[in-house]
Each structure stands twice: as C-alpha cells, then as structure tokens.
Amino acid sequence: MNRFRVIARSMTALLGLGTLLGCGLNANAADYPNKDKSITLIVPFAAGGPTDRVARDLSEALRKSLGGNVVVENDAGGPGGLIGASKLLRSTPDGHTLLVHHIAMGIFPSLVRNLPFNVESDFEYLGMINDVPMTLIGKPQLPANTYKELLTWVAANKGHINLANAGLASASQLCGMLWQASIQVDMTSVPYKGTAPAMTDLIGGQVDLMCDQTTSTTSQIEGKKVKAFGVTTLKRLNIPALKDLATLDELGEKGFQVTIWHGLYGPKGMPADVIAKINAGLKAALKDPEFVKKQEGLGAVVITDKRSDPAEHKKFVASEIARWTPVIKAANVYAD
C-alpha cells in the first residue's frame, strides 16, 4: 500500500510540474514580445539590397503592431541567402528571431543539392509581405537609349557581355536567366554578394547589364545613374519615376513576367499563439500607411490577399517550388 501511495504522490508531483510548465509557456506566449528581447529580422543578403530595404521599411511598420523594438540582422552568404535562412532554424522558437525572405524559398529545393532544411516542413510560415516587379537595366555608358537599340547592341556583342546579379539563387539570377532565355543570346553571368556591390559596379560600368528589383532599382534609374530598358511586369507601373518605362511584354518578350515576392517566417516549433499574434501584427503592418506609401514609392505591391494568412503563404511557396524547378534544371544550374 506504501509503494502505490508514493507512486501516487509522484504522478501528483508531475501533473503538478506539468501544469506549471504550460503555465509557463502560456505566459510566454502572452507576454509576447518580451519587453527585455527585442526581435530580430534576419536578412539573408548584405545591407542596403532590396531584401534589406523591405526588412527596414517593415521592422518600423512591426514596432508600431507588436509594441516591441524590432531590428534588423543582415547574414548574408551562400547561395540564395542559405546561411541566414539556416541561422533562423538554430535559434530559439520564441517568436524573437523572424526571416524575411524572397523568392529564394521557392527556388532552394532545386537548386541546392545538399540542402541542410526541408523548406515545407522546417519553418512557420507567417506571411507574405509584398510583390516586388524588376526591372531591366544597363550601365550608363551603354550606346543603347532603347530596347530596340539594346537588342542590337547585344547582337553585336555576342560573347562579351557581362550580365550581373545578386548572387548564385538571387532574384536577379533568376531574371537574368529568363531574359536570356527569351533573347536566346548566353552572356557571362557576374555574381555578386548582393545588389548593393552589383548596382556600384553597374554605376561604374564595370559589368554591362542587371536584371533587379524596383526597390533598389527605382532610385537609380530616376537619378539617370543607369539606363533603363524594361518592366517585368505584364502591365506598365503606376509610380512616377517608371511610369513611362515599357513592359518587355509590349517590347517584344511575349508572356515575359517575373516579380518578387518576400515573406517572414520563423523557426519551426513555434507556440500557434505566437505565431498568430505575429501574423496579426504582420497584417497591421501591411496597412500601415507610411509602410504602404514607402513600397509602393518603390514599385512594391503590398500584400492584402489571402497569402497574407500562414496556410495560404505555404501553399504558394509550394506552388512557387513547382512552377520554378523546371526553369532551373533547364538552365542546369546547381549549388552544392
């Protein structure tokens, strides 16, 4: 009778500590965020890129919504950004370390051969944030002024021009290689770590072409510092600095769509009410008005469809997978 008593105790003892411990995480979970943590918004890609520039207009937009300081990490390296996007999956699932990340998601499972994460199965996924289109541009010593006079002038160039990007797995890789694609000419591709150090060798008119994002894009073509060909999207932009800039749809690149989307997520084991108070501070960010009017100044479209809601953000990273494995195996390019 002693024995089953003690066992009895014992099963108390742990029913006990178990409810202290969901006690525990409960607090946690509604404490979020913690008012001695801030949150962090890694950025696979160096300061000053594209990518960089959504994580900044959007960690001021969070700050407002989730009444935490939020700041930003930038862990650039390897192909697509893979070493920060592999530094959220090794930090604590609190809620406290976030990604923002492009289209790098949709693109890593055929691209990386040695892939240390499942991109299905190993975050949460919280939201998409926006639509960014892209742009087609050259170095301002280029003879060209038209599309016209730049399909002439690539021509004329076979097997010396020099296409630069952001990186091996880079929007402006993938770009790059569908408009190549669509022109049928190979150009000697010129990877960089990040737009920033790209775009300053475009400036400079070290490397002759770029294919990049309007929000790195827009400024430089409005200050006349590079020379602008086309958009990548199927209909003209509706901000000022591009509106007149043709698609490369009406220029003769029928079907010709590329745009860039970005998204935040977090480590996978994440509590559910953690992860839907930061979808509910990420969808008050997405209304934000100085948050909306800054992306849109860009060319970014914001996002206010149902890929805002984690389920949906899945299911099109997943669609985005299937659309893009062709593409990059008929290119044959692979990261190990």
Contents of the next structure:
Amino acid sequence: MNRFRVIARSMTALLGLGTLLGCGLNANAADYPNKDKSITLIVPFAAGGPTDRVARDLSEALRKSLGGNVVVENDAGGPGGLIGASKLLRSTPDGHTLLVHHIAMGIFPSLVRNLPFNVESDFEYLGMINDVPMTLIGKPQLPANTYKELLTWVAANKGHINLANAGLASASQLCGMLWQASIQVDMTSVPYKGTAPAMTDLIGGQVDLMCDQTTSTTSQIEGKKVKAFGVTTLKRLNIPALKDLATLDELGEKGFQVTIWHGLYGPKGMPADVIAKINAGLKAALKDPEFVKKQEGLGAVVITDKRSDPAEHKKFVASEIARWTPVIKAANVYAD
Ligand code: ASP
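In place of the form predicted alone, output the structure of the form predicted in complex with aspartic acid (ASP).
Shown next: the complete complex, the earlier chain at its head.
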C-alpha cells in the first residue's frame, strides 16, 4: 500500500482516538494563537514560487490580524505538492500548522491515482485567498517573439520541445496540458519541485516553455528574463507590466481560460472556535492594504466574495473537482 496512505490513515485514527479520550488537542480560541508557538504555513512547493509568494505576503498580514508569529515552511515534492499536504495531515489540529495550497486541491482526486487522503473530508477549510491568472512564457533564447512566431517555431521543432512545470498535478502542468491540447502538439514535460527551480532553468535556457502564475512571472517578464506569449484569462490584465500582453483566447486559442486559486487549510479535527478565529484573521488579512497592493500588483485578485467563508470554500473546491474531473479524464493523464 502506498506509504502516504498508510501514514494518513494512521494519523486519522490517532486523532480520532485523541478526540474520544478528550486528551488533547488542548486548543481553544481563547489561547489561540499560543504565545509560545509559531503558526506554520506549509507551502507544498519550493521557496521563490507563486504559492510561496502568496504565503509569505499572507504571513505578514496574518501576523498583524492574528497577533502571533507566523512562519512559512517549504515542503516541496510529490504530485501536486502531495508531500506538504500530507505533512499537514500529520500535524496536531490546533491551528498552529496550516497549509496554503492552490488548484491542486481541485485536481488531486482525478489526476493522482492512489491519493492518500480525501480532499473533501480530511481537511478543515479555512477560506480562500486569491485568484491568479497564468502566462505562457518562454526561454529568452527562443527565436520567436510573438505568439504567431512561437507556433511556427513549435511546428518546426515538434518532438524536441520541453515544457517545464512545477511537478505532476501542478498548476503549470494543468495549464501546459490544456495548451498542448489546444494547439494539438505534444511536448516533453519536465517536472520540478515548484516554479522557482523551473524558472531558473527556463531563464538559463535548459527548458523551452512554461505556463505559470503571474505572481511569479510578472517580474521576470518585466526584467526581460523570459519571453511572454499570452495570458490565460479571457480579458487582458490591468497591471502595467502585462497590460499589453494578449490573451491566448484572442490569439486564436478560443475559450482558453485557466485561473489558479489559493486557499488556506488545516488538518481535520480543529476546534470550531479556532477555525472561526483563523477565518476572521484571514478575512482581515485579505483587506490588509499592503497585502492587497502586493498581490494585485502581480496580477492576482484578492478574494472578497463568499469563498473566503469556510463553508463556501469547501463548496467551491467540490465544484472545482467536478469541473476538472471530466477534463482530466478526457486528456487521459494521471500521476502516481
Ligand atoms: N506555480 C506552481 C504550480 O505550477 C507551484 C509553485 O511553485 O507555487 O503549481
């Protein structure tokens, strides 16, 4: 049996036992956050990528709204950041270990065979954070400068093109997969443990192309470290660095649209009043002018609608699972 599954199951059993014996989560909203403990935000990807970016910006805002020390820990690896997500489920559900994760929560069930946890029942949903567009970018050495030239280059180099991503079941893999389906060309997928190492190799020319969140690509596009070919929203973005970048839809990939969202999670079993306190702290953080400025300056849209409520967050993830399952089945891709 898969190692992750064994660990996740035995943790669930242990936590259930702890709750039954009344022994021990020893947490309630009155002493949350505990002044002797930091709140750890697990990021299931390498430092320096977009999930890391949102977690670091959020940690500063949460420090103000919750009043405790908030640290970011990168636990990269596994399809869709499985290692970090599994680590969260092994932690004590007292609100001091949380996970910042993205759309992988909506694609895990259809993309990862033998998933060691149940996305809908093993996590506490604490509220969503942001929606982030993606951009199709290329190494600076590419001869193509426009999307049209890129398609010509792709046609001439079929069978030799490398498309980087942040690992199987990552947002970048999803976007790259949909783009390949749209142009009907297969490329070699090169997985990394997050966008940051993939971006380093793209800038160095070791890989050819990548699709990734604007929260990591904007500064590289602005600094001319990579070439930008299109944005994955149906409308152009309204930020200085990307406002002239055409949408893939207007470039001919009709209906092409991928937006990545991030949410905050805890392990199942957290006390309800701690969940409520974290959610209130999150909602205050989402209104923090500095947080909003940083995120929106990079093309993200901070969530102000009902999806920042735990119940609506959970409903939204369920709707995303339902939305992506047929797409992923039709593409016939999976990760083990
Ligand atoms: N952008 C990455 C992804 O494609 C993850 C990251 O490094 O934040 O999933």
